[in-house]
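Have a look below at one chain only, the form predicted alone, in structure tokens format.
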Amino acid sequence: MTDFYAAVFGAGPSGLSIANALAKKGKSVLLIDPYVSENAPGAPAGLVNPATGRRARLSWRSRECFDALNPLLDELEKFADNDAEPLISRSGVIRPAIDEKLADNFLESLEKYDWPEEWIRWMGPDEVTEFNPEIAPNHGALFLNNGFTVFADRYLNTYRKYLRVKLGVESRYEEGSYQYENNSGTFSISLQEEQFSAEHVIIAAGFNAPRFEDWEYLPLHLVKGQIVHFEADRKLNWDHAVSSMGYALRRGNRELVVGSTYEHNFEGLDTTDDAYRRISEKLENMLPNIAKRVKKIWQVAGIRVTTPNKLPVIGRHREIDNLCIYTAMGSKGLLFSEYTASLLAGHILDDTPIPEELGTDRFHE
């Protein structure tokens, strides 16, 4: 008998979600990540927005993703200390069309996609100005009622604590490795000073996933992104997120988190002056008056993982049946995480099929 049903490598959005999905089914889970903790620093804010890109495309299986994510957010908010700072801001997302082409794209999106009626609406230029006078001159805007800001550092740290306290997940924030045992068909898990066994191993290590040799055959692409945390010289009088060829997210009374760069060729995770310049330009394009009244608090870089079809990859290894992967969430990790975790958990537990567009089979020769 193994010590754990599953050992999950990675305690970011993917790893936490699959650990949650399995633990709620009564399965024992070992969570391993040397780079985080329950008090780890991290990105100050992230955006959950179903209208993606310059064409405001309705993102993949949005309703299912929101239906899976919202109950978790409710649980985490109840679990968090009532006096603690908020984990999320459900204040909506405005997408101003700062040029005519964006306006055409956004209006086309309203007709092209099957939007739930309560999710989205069009705002004319005068309505935008009344709604938020700081937004740049525009040709109207989309307003996403169900879009929201996640204070990512608080959210992830609370989620890690919730899994340990409420669901009994064994969490180890240290280096670990695994070895498949052919004779038993299980895995030996080596930590710094302990050894465990597990029936399954799930690699949910984000940008570190390609470093696991068993998954070198997957066409995973790394994209560096930088964001800047600003502070304004006085209180900002709105709560919603602004997204238009960049995003500006509210945090606290005077703070804005602005991003992001998409760097496909890079050498390291150092922040750069060029990225700061480009992000400052994004802020000026969205909120020109505010851009003159802010100072930089912090600049941070991270790495996203993507696949050729820009969707996550979940499923089994082509040779080791109980070795699985869950990665390549791209910029939609917060939105996709709980729903795609439920798909992977169903596949592991009950052998339910994984959608072809997500499965590892799409990369097999």
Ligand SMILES: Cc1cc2nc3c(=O)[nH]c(=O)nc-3n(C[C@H](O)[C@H](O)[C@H](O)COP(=O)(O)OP(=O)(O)OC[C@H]3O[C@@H](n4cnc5c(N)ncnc54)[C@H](O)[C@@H]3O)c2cc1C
Second form
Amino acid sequence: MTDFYAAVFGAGPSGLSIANALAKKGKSVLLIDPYVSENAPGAPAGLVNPATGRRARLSWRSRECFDALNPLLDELEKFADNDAEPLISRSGVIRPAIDEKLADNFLESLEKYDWPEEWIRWMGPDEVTEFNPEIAPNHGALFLNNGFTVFADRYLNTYRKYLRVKLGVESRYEEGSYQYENNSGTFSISLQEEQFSAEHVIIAAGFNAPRFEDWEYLPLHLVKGQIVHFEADRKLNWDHAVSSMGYALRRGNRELVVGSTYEHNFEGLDTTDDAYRRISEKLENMLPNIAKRVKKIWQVAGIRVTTPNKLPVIGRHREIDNLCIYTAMGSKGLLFSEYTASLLAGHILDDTPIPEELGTDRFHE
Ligand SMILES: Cc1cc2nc3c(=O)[nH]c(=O)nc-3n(C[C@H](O)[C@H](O)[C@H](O)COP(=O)(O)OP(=O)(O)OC[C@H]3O[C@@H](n4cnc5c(N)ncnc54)[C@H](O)[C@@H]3O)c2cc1C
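For comparison with the form predicted alone, would you give the structure of this protein in the form predicted together with the named molecule?
What follows is the entire complex, opening with the chain shown before.
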């Protein structure tokens, strides 16, 4: 008998959602992360948007992802202190076509994908101007009713607290390591001053996942990104997110979070002036007048993990059956994590198959 059913390494969106999925099924979970806490600073905002990239592709299994994410958000909002600042802003996402090519792509997307009718609509340029006069001259826009802004720092900290308080997840915000015990087929988990045993280990350590020796064999690709948190000189009069070739997300009365860069070759995690310049250009292309009236409050860089098919990788290790990976959320961690966690939990608990396009099997010979 082990101390925990599962030890999860990493308390980002992936680690939290798999801890939640297992704890909800009555399993004991130990959550370990040396770099965050329940009061950690973090990205001030992130976007949940099912119309992806320049082609506004309907993202992978969006319905299932929304169906898994929405009840969690309701639950976390209920759990959060009523006086606390909001965790999300359900105010939709406008995707202005700031050039003709984007307009062609967006109109094609409406035809090409099986969009649920209530999710998406086309707005002509006049309607866009009426809707938000600050948006740059455009050829029309897509509006995603079900897209929303997540105040990521608050969301993650609330989620961490919720797991501990409501579901009894043991949380340790400190260095930890695991050792597979061949004799028992279980793991010993070493923390700074404690030692535990666990039946399963799940690595959900984001860009550090490939640094765990057992997972070096996965073809994970790292893409750095930077966002800038700006403050405008006066109140901004809209709530919705703006996403064209970059995004601008509203927070508070006067703040805008603008991102992001996609850097495939990079040195280190520091923010750079070059990325700042490119983000400022994105803001200028989307909201030209606002761009003249903002000052930078903060900026931060992070790393996305992707795989060749741009989808998450979840599943078991090729040799150690009860060692699992949960990573490669790319730029969709907020939308994907709850649904993919339910798939991984189902696989660990009941051996339900993992969709081929996500499984670790695709990398095994
Ligand atoms: C600039 C930028 C903008 C983005 N914008 C969006 C957006 O708008 N919408 C969206 O959905 N996604 C966005 N993303 C992507 C999103 O951040 C990721 O998809 C998501 O964070 C992945 O979650 P994760 O838990 O797998 O990894 P992470 O968020 O990286 O979390 C991994 C966790 O593991 C911990 N860890 C690291 N090493 C160890 C270790 N050795 N032991 C234990 N724990 C460890 C880390 O501290 C961290 O808390 C953005 C990413 C970047 C870089």
